[in-house]
Amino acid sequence: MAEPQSSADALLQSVKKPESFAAGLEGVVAARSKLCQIDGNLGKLYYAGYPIEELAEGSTYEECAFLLWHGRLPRHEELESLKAELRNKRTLPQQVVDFIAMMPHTAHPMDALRTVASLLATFDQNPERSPEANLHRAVALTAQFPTIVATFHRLRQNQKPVEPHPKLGHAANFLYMLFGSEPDEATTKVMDVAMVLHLDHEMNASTFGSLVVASTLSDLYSAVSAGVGALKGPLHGGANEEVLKMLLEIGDPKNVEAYVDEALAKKVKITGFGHRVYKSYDPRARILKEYARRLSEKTKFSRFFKVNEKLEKVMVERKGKQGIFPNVDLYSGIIYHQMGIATDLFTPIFAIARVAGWTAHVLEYWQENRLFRPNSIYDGPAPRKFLPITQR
């Protein structure tokens, strides 16, 4: 005879179970938004209309912020104004320099970041949650993100910190705190364009961690603190800071071949190629490879420059078919070489731009909130009897 059918295994049976799920939500559209286009098949990105092409020449990444704060470029009185205010916000509080002093000099600058970051919530003494104060907060974020960073690594080499540049813009004014001189012209340009393109870039994992975060009504700090986080993985963020790895295996441009054919037979991911959404060249790719050309020309050192070329095209002969092209990360990583920038540090330069578009995907978010939920497909035991600890 059948034993009766608990009310439990009832329950189980009458859910009907969905036969699929899109793995890391590829597909799923989570939100609507007005800040950023990404067409993955024609390798097109627009930050609120306008092509990345245009910003990354004409533009400025204060003027290219305060669009997506605000949905339009600024007028010359507004855009002078925000420059203004992120100048009055670039220092940090005395105590949390301190802090930043006593981290162990062999963390990893994202977690100094990360840390940092949140540790700013404990000196915001303003209850307003209204969208004007939550502006306030994204400014200062953003201003003073450059400064965690350059104050970090100047303490972890033992030198003395620089303060703030009283008149220099924000990419020149990184620069300027990072290395305690004024950048020429042209290298400012290139940190500039840098920056601005890796502002935004629609419903990617750090600005969705921001977003889940934010969702629940929590702060603008904690929200910027699960981007940084996310941003920190070498899928996501890190990955420029593996394409240099990758470079300094591989040495020389006569080695690419073998290095490719080698890790394709086994299979390994070849880093700054591919993309979730992208299957044509990525946009900003092409632009900064340009950038690349220039700096290798000027610094005289394009070892770098070269590998990647030759990469590039053995990349794009055995995988293009397949729509695996270079990615933002192949060259941004020897732009900041370049430059003369530690490694770790090339990630933290990401983050230092892309916090201005965490804060702008929250603002908008906030105007029509709903607490991030998502259901899963349970595929565990079925409902079983619990049986004390003897008697197991």
Ligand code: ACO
Second form
Amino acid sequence: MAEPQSSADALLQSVKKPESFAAGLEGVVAARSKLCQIDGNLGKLYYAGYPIEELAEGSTYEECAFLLWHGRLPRHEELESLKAELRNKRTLPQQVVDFIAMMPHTAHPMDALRTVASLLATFDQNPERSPEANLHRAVALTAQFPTIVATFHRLRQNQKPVEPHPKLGHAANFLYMLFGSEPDEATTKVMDVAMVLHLDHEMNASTFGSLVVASTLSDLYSAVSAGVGALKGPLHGGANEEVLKMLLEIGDPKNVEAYVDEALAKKVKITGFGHRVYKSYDPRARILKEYARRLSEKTKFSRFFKVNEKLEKVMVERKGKQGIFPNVDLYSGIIYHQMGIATDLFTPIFAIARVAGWTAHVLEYWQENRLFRPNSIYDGPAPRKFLPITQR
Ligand code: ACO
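Counterpart to the form predicted on its own, namely the form predicted in complex with the named molecule:
After this comes the whole thing, all chains and molecules, with the earlier chain placed first.
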């Protein structure tokens, strides 16, 4: 190392210089957490130690949200109290509804959701920033997300928004506000399972985005707005919308091989496959696949399911040895499509579920907060003299 010429040089030399970097932060551990664990090689997912398969089968969205916010499953009265708080906080301020009504009907619902999540901050006049106050904010945001999406959707169709139902659970109430009628038990269970599966997923891009914002000691609204923004992209939550477009384009199982081979030859990634962490089957995809199979049997949607299944078979044959398998987004789209839900609401449904995960991670991170501030390797020109514009 050269001798420092000045105190500024000495300071520069004392700064630890990164020698290499991990593109996309692959393999970098960014935080400690007790909330969610993934074994990417075995295709296992746990929320606070509970296997996702058991939670999907026997739990509910509300119970899993409690689990992530508190690190343990609720007792009966605790769950009832959370459900009541969620029900009580579903209604949006009238000014927010008026604001949504002014949004262009052609806007993407994820843009509407991100904007309104941010807008809600201006209606929160409580200066209290304690963990307890923030937990209540987390519950309120989780309660309000479905109302925002359903309200935007109804208004863009020139329909009157449906007031939240005073009795229905989280999943059923969302479908009620969307369609204006109470869903049956089977449909409610499928939506609830989808929400449980999408609730959390360790240090995914949108959770990390939320944490980066939260680590500056900004507020929960800013953090979840960042989460929505990050989730929107087609490499992340936006993939479920893209999958349905792809299925429509393929149209028939007999077209699958040609579609896949052409895409792979052009080095185009097939949406609904591949994952940064899973190098085997995403367990959420397995669960959703069974629901999609049951829902589409003997209906006009069975062809969609067959296209999906063939796509899975061909992709696993072609790319399985490279660790590329179906991810959560492969089967969720046909489930929502069969429920009659508009394609551009698929990613907002993901956000409705994930907001509890984002807030749980933020609340946990704030317990031992440290500012996220990584480095980059400077790869530009060496220091050079500035020339005024007249001399360039
Ligand atoms: N189809 C074909 N090839 C793929 C796919 C895919 N879906 N995914 C990865 N690959 C290949 C890449 O071409 C690359 O091959 P190469 O090494 O021969 O060049 C290799 O696998 C590694 O790919 P990366 O893009 O570097 O992997 P990364 O970990 O960065 O990406 C990602 C993960 C973004 C999810 C990627 O698999 C992808 O784009 N999938 C499609 C989009 C998608 O379904 N996203 C949803 C993910 S789940 C979620 O976020 C909820």
